[in-house]
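Shown here is one chain on its own, the form predicted alone, set out as structure tokens.
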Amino acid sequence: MRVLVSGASVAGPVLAYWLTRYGHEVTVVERSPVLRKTGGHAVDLFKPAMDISERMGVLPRIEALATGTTRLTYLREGTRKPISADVTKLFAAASDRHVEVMRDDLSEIYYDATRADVEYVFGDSITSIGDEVGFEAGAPRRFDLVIGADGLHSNVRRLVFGEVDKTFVGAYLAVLSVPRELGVPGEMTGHIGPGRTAAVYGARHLDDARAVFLFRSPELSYHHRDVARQKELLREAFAGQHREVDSWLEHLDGDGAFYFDSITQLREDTWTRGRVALVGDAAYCPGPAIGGSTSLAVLGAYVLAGELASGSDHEAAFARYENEMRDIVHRSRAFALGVAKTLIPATRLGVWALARGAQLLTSLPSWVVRPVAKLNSKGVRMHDSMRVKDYERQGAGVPAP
């Protein structure tokens, strides 16, 4: 079959890649004149995601450019005497296997993986999809499959299934550019009070370091494209929380990559309409930095692409997806909303219990925190819980040579 995928993120090459695999022709438009470098955050790969990404060939590359965070150090709003806690029993706890990675390096990993054998078109977007696909700038073509992989603001999602059930979580995200200096590779720090925090951390290969910005606000009025109005909005919310913050944002009058948005969930439940699919958060975003969404869109991807290698026609294989991803969809919801009222505590009884439950937990010995996490499949256990089916054993396909 001859597939289009829209974005070029992470769950677009992901895709690509397994159908290029399973012997489809795939085509993949992103609207960015280039690979996107917008200053991402750091994000986290679990166990399932990481085996995909083994069987992909490109977990050594992945691992060689995790950031290092070794230790969390904040200050409490309010407090002179910072707090300190081990992040690598913290995901001991989460998962069996787990990377810190920055979004950037990831989805240039998986193109790299995947740029030989599928045609990338940079600086266009779909404007129309029916028996034919337009664009924006380039000609009409003919796909037998459309996917969505672009993305919470997804152009492909608006065009086919028009508005969708959304849930505001509450609180935003930001993420900015700063010189490296001000971050320590191997450490994050940074300030919490009620409703706020925010945080500076650098990777000993980023030639920056990334501030991060986790605040609660009612739903506030802006477009996800004005980049003006989004600092100002930020400017808003840390103001007066401490002299380190302010010399932070003091960044956002520079060039630096910037990056803001609600944390909001996507909550339909079906992903497929005639020949166009969704995939990752175009899909089912449980909430950006709070749901594992990018564990969720790699599993995503590659479940769908092997179900449509799995025989039978299209319909059939997007209803078997949609099986496949909806027990784990529903449970990173349920876990996202969980983890946004403990990161951004409301109160200050709130925020001295994240600080002291986050000592408590890394003071304890490893072989103790473990066996008891794993008892919570649930929690934080929950995205090793993703089931990762083998399709190739399976039969799904023909593997390309």
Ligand SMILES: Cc1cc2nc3c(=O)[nH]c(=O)nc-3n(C[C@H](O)[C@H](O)[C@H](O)COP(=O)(O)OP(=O)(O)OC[C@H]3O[C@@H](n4cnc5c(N)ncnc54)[C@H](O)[C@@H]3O)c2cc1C
Second form
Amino acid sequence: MRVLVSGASVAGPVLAYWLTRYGHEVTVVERSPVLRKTGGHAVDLFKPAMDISERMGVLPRIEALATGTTRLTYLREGTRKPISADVTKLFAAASDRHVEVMRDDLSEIYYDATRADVEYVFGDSITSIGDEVGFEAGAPRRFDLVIGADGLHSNVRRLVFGEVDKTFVGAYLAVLSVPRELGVPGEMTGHIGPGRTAAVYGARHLDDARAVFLFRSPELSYHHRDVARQKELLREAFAGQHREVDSWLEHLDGDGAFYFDSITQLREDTWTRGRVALVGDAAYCPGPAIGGSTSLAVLGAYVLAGELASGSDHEAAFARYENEMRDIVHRSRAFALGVAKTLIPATRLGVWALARGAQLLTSLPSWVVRPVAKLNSKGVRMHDSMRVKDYERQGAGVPAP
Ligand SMILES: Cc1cc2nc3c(=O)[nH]c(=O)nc-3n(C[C@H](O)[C@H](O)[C@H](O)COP(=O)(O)OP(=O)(O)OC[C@H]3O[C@@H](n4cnc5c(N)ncnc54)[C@H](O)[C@@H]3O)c2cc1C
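Switching from the form predicted alone: structure of the form predicted in complex with the named molecule?
Time for the whole complex; same chain goes first.
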């Protein structure tokens, strides 16, 4: 089959990899003129996404570019004594196999694994989907299937599904590139107060450091591509938090990489229609930064390709894809709503409880933390409970004799 994928970040290249491996012809169209190496925060790959990356042969490269963050050190607003926590213990409790990696590094690794076999078209976007697919820049073309892997603000979703059910979680996430010397590799240091958290961190291999901001707010009015307005909103949200935070915000005046998005959860349970399917954040974003959206995107892309390769009828494959993903998507949504409440506490008491809780948990020996966490596959262990089928062993992509 000839498959068109919209979006070359995480879900798009992973899907392209598996579709090509199963013998399909894949074109990926990406709106950005080049692969987006434009900042963003570190993302988490939990065991299922690590296992899939291993099957793709890219795991050693991902692990080599891990951020290596091991310590969190926070100052509560209005206090002078920092609180520290060992994050390796937290992640070891949450997942048997986990790596934190910069989103742009991950995207480049998946892209590199596919570029020889996949046609990538940068700087273009789909305008219509009918018998032919229309493009802003290129000539119309014919494809058997069209897949939207184009993120929370998906263009394919808008064209085919129109307005969909969403829940604004009540918070925003921003990431800003700041000079390297402001961050310490292996450590995240920051400030936490009611309704807002700001922190900075570095990584050995990065030329810059990243400042990350999470804040609660009623829904704000701005366009998702109006960067000047987003910067203004960020300044307002963190005014007066701490002079160190002011020093990070000064870099908003430069042209360093900047990412800003609302923490919004998509609530639809149908991600396919006719010859079109959605995958990753375009389909079931549980909320950036809070719900393991990157691992879910990797799994969703793998499952969609696997189901398409397990039979010749795409409609039956789309139905199986939705069935396979539904339960984990529901659990990711519930998990994300809980994380949002805990991670950005609304009150001083909530801030205190979070800081003490993290400190207490990480002061316990791993042999105490891990078995307790393992009892809980709906909570902290939710990500590891995603099922990864072995489609190749089941004969996917092998033509019937
Ligand atoms: C620049 C950037 C920075 C990010 N930073 C963070 C972060 O700090 N923290 C976090 O939790 N998540 C971040 N994310 C989101 C995170 O990557 C996703 O939640 C997750 O990895 C799922 O990936 P995805 O491939 O489904 O969607 P995304 O990673 O959102 O990728 C969507 C891709 O589609 C492309 N696209 C958009 N519109 C069109 C169009 N009309 N035509 C063609 N292509 C289009 C985008 O340029 C992008 O490459 C970021 C995403 C991007 C693009």
